[in-house]
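The chain below stands alone and is given as structure tokens, in the form predicted on its own.
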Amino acid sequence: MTGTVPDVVLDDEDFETRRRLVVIGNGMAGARAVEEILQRGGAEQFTVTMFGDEPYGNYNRIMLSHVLSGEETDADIFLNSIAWYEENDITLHAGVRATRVDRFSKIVYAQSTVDGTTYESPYDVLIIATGSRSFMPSIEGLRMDDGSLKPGVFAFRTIDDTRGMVEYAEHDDHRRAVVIGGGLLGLEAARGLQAYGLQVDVVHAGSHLMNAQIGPAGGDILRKSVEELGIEVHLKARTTAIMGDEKVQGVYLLDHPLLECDMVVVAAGIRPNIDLAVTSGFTVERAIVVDDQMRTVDDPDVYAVGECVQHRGEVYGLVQPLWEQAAVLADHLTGTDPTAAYHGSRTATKLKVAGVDVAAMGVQGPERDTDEVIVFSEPKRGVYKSLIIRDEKLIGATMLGDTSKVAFLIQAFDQGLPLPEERLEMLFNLGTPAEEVGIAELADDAQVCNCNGVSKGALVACVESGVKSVAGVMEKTRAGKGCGSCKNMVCQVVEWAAGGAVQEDPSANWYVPGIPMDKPELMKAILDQQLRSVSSVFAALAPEGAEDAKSKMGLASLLKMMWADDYIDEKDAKFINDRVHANIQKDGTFSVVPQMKGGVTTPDQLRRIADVADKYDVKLVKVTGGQRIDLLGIRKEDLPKVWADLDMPSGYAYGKSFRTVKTCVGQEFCRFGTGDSTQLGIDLESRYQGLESPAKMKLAVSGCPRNCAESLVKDVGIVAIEGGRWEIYIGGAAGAHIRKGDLLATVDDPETANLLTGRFMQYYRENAKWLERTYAFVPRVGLDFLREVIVEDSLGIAADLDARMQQAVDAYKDPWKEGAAPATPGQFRTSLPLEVLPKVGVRA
């Protein structure tokens, strides 16, 4: 008897010979460990699965303070985008929290933070990199009854925390903030909040600022430097309660009077995230206990790395130890160096804290009678330097206000270099080698970038490989991509290594990063080749036709400005706000602002707005600083219905475009009015509504020099003066940046004011860099030059500017009309929310 063996269908997993590596944690430590493993050929040994609480790729947490201050955007701080995981064949579960590890069956259990979906992921090798969380002290009034933070209270740990702080700080009626914690993070938060015009108080329980890094004498000088920045410091102050029933109204301090404020940022330190390890039965003391190979002491197949681990009794909260741990783990796990061992880190910190240069390493003060102490203090200049030397070795140093010698000090501290007999040479360049020579004398293994563990030797090797620009070296090595405090030293090393042949970074003048052309060259190429869509620009002008996500938004704006009605709209080239014509909020809902030209509305419009607010259960109805009404908490799928019910045009409160014209009541009602500011404001908004531009544009018209519409701090502000004349100001700002506008011209009638406003905006649209606001554009180009071009027509282009502006005006279409006929089937389809919606609080 014979038989046949049935066919067996095998899927890919049946042929998989690689071991399964699961990583819990997609923060800096977890992602760095995976990078190190991949660099050692780990992709051939492991399939990689990662779990991360946050619904994003991996970003540089150190740079959150830069995002808060506005120096960087949140898009700038991502280290690995979602695409990076796909390119490296990594299965990333973003927004999924690991809840438990079954060590015996080797399975990780996890749950989505969005919809509760559960996951089970078997592993052969596991890495725990759960990091740390903000420590939120027990303070009366910190939380609401449901356990959530009181509106106006923020931690400062994640990108969502930062976005929330920015949004809250930007509210016009929020004027004071209190930061609890005078450490590094607290001072950075305080300085960042100042950028939004807030008065900031720092409340610190310690006797001096940054007491974990520097001693009392240095802390006292730092306090004076911080207070000179306008930040009030309260030392030995304990917060006892946060006041306010529905939102923050102030804080009570023990033995201090009430501090009134609108928001509170808690920056009182961090704690390791150890809940999962405890639940899963790992040995945990202050953090997860690991050996010198970063293995847990309970299971040789489970490793841990980063701020969640305790190694030889130490728990680290700085980035440098994370990198060193990740490298050892990767060496050991991949077999690249089975003898690799982590012996702890000698941490040295060099940062700019609240605008003050600070470097600290080792002990803060003498510990033995024989310890040698050298101190220099110049409080008037905010300079403080101290050295602690034991047995001719540097064991501690603090530099404040002047860190010019820190390169040598870090090297001496880290490597135990011989110290000069003349100790002052360690503090000053007193007949000592020049700075360039100092760079030359740095050892190759001297670490220049502590954040990313980049040595002088790595920088030099990069230069010798042919990369001759500072930006190129930074991109290649990632040096300077952390906190940024080492950028000057990176520049010095690159200049030294290149022997004076440093190349200027050409991309500094590119309009968008993905197309190697400045704006005039790019516009000419687009016109010459008749490129009318973003994809066609990439195909024709980008190196190898490669699309660049960071360039799409700028290109779409530029093409729309150049081609007006002939622009080919591609939805994937737009940011979500531009795709759905509304402003996305932190909880995934949208803000809807209908147009009210000149801030003027009618009873009928107000009734419709009220009806919409009731019908769609709008959680917050807010009057904006631009005299508009904002409906917050609208679901994406409801947007078309809301627009239809409102039956009002878009107010463009979301795009890089012409926004609003703010007006006062003008001469019709005001006894001081000298011009019809309301009518001119309506005329301007009617003409320029929705106009695409490199950055948002806000205008105002005031009916008299009392300037009730705040015209002097707008991108274009117009003021009526005696005799029926009008003054036109340009380049003003009163947001994160404050600048009084420059007087462009004084004209005799509103029609000319309207004409010159349009001409200036067209010149700005054609010549400004992407995201360059007028407050930066006007001083860069020069007021005199602009006056010659716009008013006196010195270049003979006024008629052309006017004609191109008219073309743009004629191409205007109300984007909310797309509600009746969506551009794509999924334009307003509900998407997977990042959080349970809506989460906007209900206001009485």
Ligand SMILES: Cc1cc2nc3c(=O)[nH]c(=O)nc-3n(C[C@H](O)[C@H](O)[C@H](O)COP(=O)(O)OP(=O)(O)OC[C@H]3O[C@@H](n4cnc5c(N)ncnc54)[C@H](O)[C@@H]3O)c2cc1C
Second form
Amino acid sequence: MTGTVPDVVLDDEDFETRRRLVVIGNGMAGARAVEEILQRGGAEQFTVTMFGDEPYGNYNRIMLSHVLSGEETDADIFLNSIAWYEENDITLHAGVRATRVDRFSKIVYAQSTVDGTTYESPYDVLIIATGSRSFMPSIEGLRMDDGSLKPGVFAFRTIDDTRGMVEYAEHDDHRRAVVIGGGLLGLEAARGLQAYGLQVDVVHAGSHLMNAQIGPAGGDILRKSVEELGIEVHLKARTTAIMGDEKVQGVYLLDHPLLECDMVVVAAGIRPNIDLAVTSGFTVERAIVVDDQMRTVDDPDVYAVGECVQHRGEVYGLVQPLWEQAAVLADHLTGTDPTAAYHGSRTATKLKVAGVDVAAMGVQGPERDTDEVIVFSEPKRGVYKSLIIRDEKLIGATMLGDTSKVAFLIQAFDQGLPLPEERLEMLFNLGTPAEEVGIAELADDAQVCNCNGVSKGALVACVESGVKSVAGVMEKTRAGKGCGSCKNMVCQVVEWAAGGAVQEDPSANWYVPGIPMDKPELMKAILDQQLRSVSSVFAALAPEGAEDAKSKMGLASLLKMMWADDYIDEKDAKFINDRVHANIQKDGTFSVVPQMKGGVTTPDQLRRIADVADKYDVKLVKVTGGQRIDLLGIRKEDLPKVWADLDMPSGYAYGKSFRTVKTCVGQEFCRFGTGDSTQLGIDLESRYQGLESPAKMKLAVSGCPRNCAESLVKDVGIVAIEGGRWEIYIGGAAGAHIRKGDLLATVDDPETANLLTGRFMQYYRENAKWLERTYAFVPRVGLDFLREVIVEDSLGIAADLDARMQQAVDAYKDPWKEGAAPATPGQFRTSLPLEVLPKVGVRA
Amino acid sequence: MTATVPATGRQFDLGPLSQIPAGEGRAFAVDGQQVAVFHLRTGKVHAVSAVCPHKGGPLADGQIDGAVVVCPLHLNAFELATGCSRNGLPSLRSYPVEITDSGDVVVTV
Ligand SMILES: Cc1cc2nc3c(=O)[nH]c(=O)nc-3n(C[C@H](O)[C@H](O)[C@H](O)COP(=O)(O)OP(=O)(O)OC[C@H]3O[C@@H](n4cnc5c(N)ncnc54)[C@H](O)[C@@H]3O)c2cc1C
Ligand code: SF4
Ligand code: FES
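Starting from the form predicted on its own, produce the coordinates for the form predicted together with the named molecule.
Every chain and every other molecule in the complex is listed next, the one we just looked at coming first.
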């Protein structure tokens, strides 16, 4: 159905004195400009109408890289939800594309991309914020006859592009992807696609990666780091054609062998969206030409911001400039600061690929004889750093592999800060704190959050307005809510601005979100009122006695820890994994890991496992990082039968609990072993199996400092050393977070090691926040303090900790026994009754 | 059966409420559709579609409170009474459900 919908529908139109502001483009710049205008009281001056051809609210486009890699979900990256527009009285036409601007009658014409409905929207003031699109080079075979992209070919610009890529990459038959373009976006795309098990190749026409930002020497090292991630890089490779009739089957490269592949992502640059401006008669060179007030040169009532803009010859492709543009535009339009003017931006780029740190700003190399160049290069470690200095000012920097000094360099580059005499200090932390640019010395307009464009001044103002908690300031200013790399600095600024009066966000200390108490308070109330079930905790302690689904799991774990045997086990308080004692998988099936203490098994157990795998059609049998055997793809309804047939206890691979003790072979067989690591591992696991705790606990025991069981990166890791002694490390991690454990104590025998391990774990169970792993807990509480409490017993609580641990140990029951007599009706009933399970891939 | 027949939809008797423990959900195949029925601790019962619109998570395995069900896979929350997402995802379908005098669960599909 096509009909014309006039846009102004106010009943009391006649009384409307506000000017009509229309914004074309609901991306990062358009929405930000409107936010800035509203912040300056713009709602009293303007009625706001926005057109956006993506059918959504406004989202953080830069986070699409994280959505692709699976680090964020697409729901998490929305900056302004549809509700935000309603609350602010903004008429949003989402999924509607502006087609033409009639500058003389001042009307925007638009058309729905969904049903073709047309719109006419009169304006008094117009902002064009149409951004850019992916540049699609003309490669043979890129498109089908009808002009659409060949199935398997993707651009990387929108949420829909990203969803499409994820769906395609997840397909079982798709194994190899080629990314065309070795710039920032291409590398982020390549890394993201690896998350789906694809082999990824990057094809780059330039002679080194990221050639727009860094020089050849850095590019070589970057290439090595990227290849170490398992991404193959093809340089000086021009794509000539894409193979495949119905869908992508490969790419032809000039002077390179053909690459067979199932999918192609084109990340070969961007082009400003200028068609609308051209059609409507605005001056467009590389992009829409604007002056220092972001006004088009043709029409004083029409402005433009973002990537579709050319200002003093520059067209930007990063968010920081558009924040600055939006602020100037808002100052100017609302009259808040009539002198506001945009003078251009100095941008720094960071690569958002975990494991490959790259930051670059300014020029890549010296341009004049007098330019000072400082280069440090350590290719083996993937580290490369270079600085270009002119007249005592930093005019360019590249940091690869170690970006610890980047915050300072960006400030120095952006504001021309004085540079330290000792140039090395700009490359490394030399342990001379005096030279660190303190928060106090940072200029007010220094940008702290580069994703959301928040300056030190804005943070300080927020604190001064009365928001005194870090979380509160982050919520209000959105600082730290982009890529997150500035969170530390945001904390520091808030702490500095609040002058020691930082309030902790009250809810930040609550043990669970639904009960307004921190852990000691909550535990005291539970003890005082003798609350033994999760439902009684809600009834007694939650505001209005309201249950909160997201609090249940934490409370269930806490109560079990506190009451051991006397805890009243309510199944509905538990997460599904704890209800059925198995780990839920992406398709609703479960994984089963039988107990295998210390990673030691027997031929008989292996035979039973093999029989079970056959009988229940297990889709994948996998040896885990914790040295256990994982049976994946088991139907919920089969769990009791699987346990019965295995006739082995639960291996606890599913809970927030004591998990596994990884061991090396140790003394018994290894020619280096100095201690019986396997036996100690088995003893630890026998004693602490299944203990619930605020977060999972993974342990290891190694038989000598060669450390084959990786004890230094475990929650508790034990290492036998020469002389029959044992070292105990705590707070290590090697997952999303990497931390080397701290040495808690060196003891003379395995019994003492076992005792101290238990005492530490009990202290952790009683004092850590919900979901706080030991790698966060240990540094928070402090190693010295822990050593005093646990080893030296300075508080005199060691005996109590040991006793409570013993009580917990005594209360242990193998949960898999529940298989014989389900605890609740339908405990093991399928929850996807019609689904053909399992759906996850089968590996031969 | 005492339930009154509404103007649209067909009613299906899923059997006794006692098969759904208080505070939990169970899934049923009803007339070719997958329906998750939740039995709140207050005694209230809600029925919504059983498959999470995010990535197909089994909602009957989720945890609930008085207002929402939280999908077990990525912890997105949906309102039990309306099926609306709290995280900007598409809504679940919500089904009228009632308990008969004899204690049976009756869903209208
Ligand atoms: C995957 C990815 C990662 C990135 N990472 C970073 C990073 O780490 N750091 C960084 O600084 N930058 C990054 N960027 C760039 C950053 O996202 C852009 O600089 C920013 O989004 C530009 O904002 P904009 O509003 O000008 O354009 P956009 O955000 O593209 O918004 C323009 C909007 O206008 C709409 N539109 C266009 N024409 C019309 C029309 N005729 N009618 C109606 N609507 C229209 C478009 O659909 C779009 O929604 C990244 C970009 C991508 C794609
Ligand atoms: S850690 Fe030492 S004892 Fe254990 S396997 Fe390695 S070399 Fe042998
Ligand atoms: S599948 Fe339900 S939240 Fe992801």
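Between two forms, the rigid core is defined as the largest C-alpha subset superposing within 1.5 Å. Positions refer to the first chain, counted from 1. Everything numeric in this text was worked out from a predicted model, so none of it was measured.
The rigid-core alignment places the CA of residue 380 less than 2 Å apart between these two forms.
The Cα shift for residue 760 between these two forms, taken after rigid core superposition, is 2 angstroms or larger. Once the rigid core is used as the reference frame, the Cα position of residue 520 differs between these two forms by 2 Å or more. Here the rigid core is superposed, and residue 472 then shows its C-alpha moved by 4.1 angstrom between these two forms. Core superposition gives residue 458 a CA displacement of 3.7 Å between these two forms.
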